[in-house]
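Listed next as structure tokens is one chain, alone, in the form predicted on its own.
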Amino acid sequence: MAASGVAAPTRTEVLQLYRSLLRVAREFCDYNIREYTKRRTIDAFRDNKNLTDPSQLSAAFSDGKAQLEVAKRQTLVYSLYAPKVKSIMDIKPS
């Protein structure tokens, strides 16, 4: 049914996307919010995987892609704001 005029973004772009989040959520230097920006990335788009309709697709990917951006804002400032001292989760045993 494509009367509705929406464009499902493809498997492609889904994926990358789904990249580009986890990749994000690496470059935060505190070790609790680069878990939960990747637990919560990993729970988003297992939650979304059965959907099917165009329109829900695009407004999920649409809303992935804002949350892309505003991840992309936040590890800027916490780069600027980063701990002094490591977590103890950062720290490799030698």
Contents of the next structure:
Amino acid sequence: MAASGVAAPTRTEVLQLYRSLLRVAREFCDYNIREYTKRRTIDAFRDNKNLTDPSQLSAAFSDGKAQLEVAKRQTLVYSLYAPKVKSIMDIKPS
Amino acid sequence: MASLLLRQSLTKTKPTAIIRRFSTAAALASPTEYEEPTGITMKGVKIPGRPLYLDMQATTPVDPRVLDSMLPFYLSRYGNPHSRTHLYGWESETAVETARAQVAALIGASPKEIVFTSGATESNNISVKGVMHFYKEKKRHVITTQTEHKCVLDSCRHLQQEGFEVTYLPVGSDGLVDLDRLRKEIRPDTGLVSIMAVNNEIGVVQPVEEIGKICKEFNVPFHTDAAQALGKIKVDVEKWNVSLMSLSGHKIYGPKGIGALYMRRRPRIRVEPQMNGGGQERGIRSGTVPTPLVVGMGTACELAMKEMEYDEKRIKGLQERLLNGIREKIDGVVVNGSMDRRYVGNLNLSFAYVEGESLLMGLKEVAVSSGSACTSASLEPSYVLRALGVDEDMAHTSIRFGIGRFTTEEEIDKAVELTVKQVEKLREMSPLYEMVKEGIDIKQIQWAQH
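Following the display of the form predicted on its own, present the structure of the form predicted together with its partner chain.
Whole complex next, starting from this chain.
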């Protein structure tokens, strides 16, 4: 999956990807999926923080972009079929 | 009509509102009779929202990444993978073969050894009945355990009715099978040893490597039901020396209705097919291979391989949080099954002096189960707990908590809070508990007969 000759992503690009993933996570109407996407993004970026090899960096970056596309599509699909009643974890105690 | 749609999309109405406006009465039957804005009423119970899900051994939610990979095969790539003459068939077949390789990679096998079935139950049936029917001239004996899944036990009972002999090995109080006992029970005419890798009710991990070694020594085929083990613990068919392995899709965040059967090629194990027909899946399981489901299972297996370490670390922490949280607040909590040889996502607890059905009725905001989904219909306590030697009263009060990839810390905390509250409430009302607090030993009481 590592494309030779593709430049490693810049710091700005990585941060933009991170913020986009977290933003798309907020749009999931399902509590569990939303929390998982947030948590997995944070943990994955933290684990890859110390990568230096350019091919590894661009591989991780393209993987992140692919996941972002999947997440964008799935937020739409989940919202089309959202149950009328939310999960109990989403209901604030009144 | 077009301007109405344009206006709606410009004012950014939610997609659901647009769809409901134009849906006809014949649209998909949406089960909204029990859902109102204020909550859900079903079977006489009213809860403000959907319960938090802690029943991962019964089934798991479909991962959005899995759903994403399946949808194209329901929309445009709907071909039959066995159609050899056009693009639809070719692209379907490519997808099926890719999925096959993904499943094989997770268990350390070759793609040629994977047969897709409709689920682990079908795979178990093919393994147990298929193997014994094929070798029925020479082999008349099957060894299994008392804690197997119902489908294996039922297949063995069916074999018994046909005249085969079956040995049901007992398990210790920790749920593990006794290896010396297994060694003693193997006979020259033993055709199959079937022992599940991870139990669905108590979560105990059997010593499959040692069992595999024993079976290799005596040259007996070894079948294991790895439905609960796949993607959760490291599965390696070479190290375990299994000849047959049943896999299930909906336990690893994949779709329901799909499973697989691993069949060793060296040395080759032969089975008699249970589904006859056009010879698909190498003649073992005829029938059109359901491309979307197979693709879903393949994606789920690939995800499991990538996420196994991360998930396991997390789920272990959540399990400890759950157990410690409950144990801090109440006593008389017993864990059923060995604590060391256990899959971390399964926690089966018995609460002393509490009645199981009433505990479950009070835990309506948490989706858990007592016993396993397949036995919860009957009133009998689970046969697995009975095989462990658990007392009847403790067996009745067992609850199985299933933790998975999508479980959060807040859910665990809420489950702890609700369980503790319910158990304390029931114990307050229990006269037996009052006697225990006064120091009376319940087992010594001579109950007077009227």
